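Here's a solo chain for you in structure tokens, the form predicted alone.
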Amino acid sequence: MSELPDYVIKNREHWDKHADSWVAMGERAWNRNPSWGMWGVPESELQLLPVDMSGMDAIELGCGTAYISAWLIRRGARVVGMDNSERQLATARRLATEHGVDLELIHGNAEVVPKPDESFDFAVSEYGVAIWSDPFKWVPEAHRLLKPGGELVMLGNHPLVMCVQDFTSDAPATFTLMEPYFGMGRIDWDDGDDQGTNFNMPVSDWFKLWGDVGFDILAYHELQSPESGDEVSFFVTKDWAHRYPSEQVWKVRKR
């Protein structure tokens, strides 16, 4: 087995450390109808998932507690979930047992998935490999895994919000540009209590990568909080995210 990249090891430590704090959220999400991102945008509005997934094979890349995998199973899919954190997967296994669903779970780096070429009809990542893995590695890997015509949905941080954060603290996003937009790529952060590595890039670079790898873009969404206010969700206030996009969604199809 090849040596894991340093950021994979660092991010694994981060998620194993904080796995307990995501248990309650995972339990709630397993029991709710699909809604997306930190603002809970309804699936009925975004329409990211096939309505009927009967007979489809699907994979969640960076599944965490695997609540999205559960949504796919309820629509009829056979699902594989893969995650970098064994402690997150422990919660996923328990919830799968409690809900009586058949879910294959793999512990590992989702930039290198131990499945054959063209194994899946559908792939999804909400804040999994979407932000924690190198897109120049995981996007080609997702393309390899999908059958021709297979779809991929990715939801993660909007690149704009990465320009207005102080990566040495846990303070919410500001209204002042602090980091360059052009040249964005690997983002190593350390707030004094914890550290990790995220990845992002300008929207135009995402467009180029999808096309270069062999995906056609079906939809692009910039998500907005439903209302303004001082309430903080993760790293942005409602007021910030009502004025500017804090999250982006790509829906693409393999040629």
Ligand SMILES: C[S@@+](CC[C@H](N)C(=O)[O-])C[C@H]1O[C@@H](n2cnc3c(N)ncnc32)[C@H](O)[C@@H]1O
The other form holds:
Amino acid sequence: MSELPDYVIKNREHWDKHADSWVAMGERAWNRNPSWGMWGVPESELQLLPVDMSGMDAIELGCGTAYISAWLIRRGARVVGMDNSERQLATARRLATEHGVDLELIHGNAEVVPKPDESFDFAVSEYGVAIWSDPFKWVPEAHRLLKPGGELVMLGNHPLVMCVQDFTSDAPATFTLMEPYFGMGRIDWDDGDDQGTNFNMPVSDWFKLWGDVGFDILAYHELQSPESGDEVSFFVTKDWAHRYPSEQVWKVRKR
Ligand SMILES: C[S@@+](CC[C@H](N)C(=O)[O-])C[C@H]1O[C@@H](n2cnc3c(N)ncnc32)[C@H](O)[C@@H]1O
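Got the form predicted alone; any chance of the form predicted together with the ligand too?
Every chain and every other molecule in the complex is listed next, the one we just looked at coming first.
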């Protein structure tokens, strides 16, 4: 096995340490209909998933507790979930057993997936490799794994949010521009208690990467929080995300 990059080791420590905090959310999500991101935007609005996935092979890259894998299985797909944290996979494994579903789970860095070329019809990452891995590694890897015509959905932080955060504290996103937008790439954060590495880049760079790697863009969404409803305990307030996009979604197809 090739050596893990430093940020994969650091992010593994982060997720193994925090996996327990994600169990309850994972359990709820396994039981609900598909809805996306921090604000729970319904699938009926975004239409990210094929309605009937019978006979399709799908992979979730950075699956965590694997609730999206569960949604894909319910639509008829055979699914592989890969994650960098053994503790997150332990929850996924338990939930798969409790729900009586067949789900292949792989532990490792999903920038390098131990599956042959063109193994999958569909790939998805919601806050998995989509934000925790280097897009110049995981996007070409997703392309390799997909059959021609296969679709990839990724959801993660909107790059604008990365410009209004203090990466040395766990305070929520501010209304002040603090970090440059252009040149954004690897983001190492350390709030005193915790460290991790995320990746993001300007929207124009995402457009370029999809095209250069060999994907056609089917849809791009900037998600907004609803006007009413409860606050969520993430790093963006509901008010912030009602005024500015906190999340982006790309749906792309392999040429
Ligand atoms: C926020 S969870 C995503 C799962 C789920 N959609 C959610 O939002 O809870 C992030 C997951 O990405 C995983 N992850 C981070 N870097 C990864 C990598 N390089 N390869 C595979 N998984 C990775 C973490 O271990 C963690 O379980």
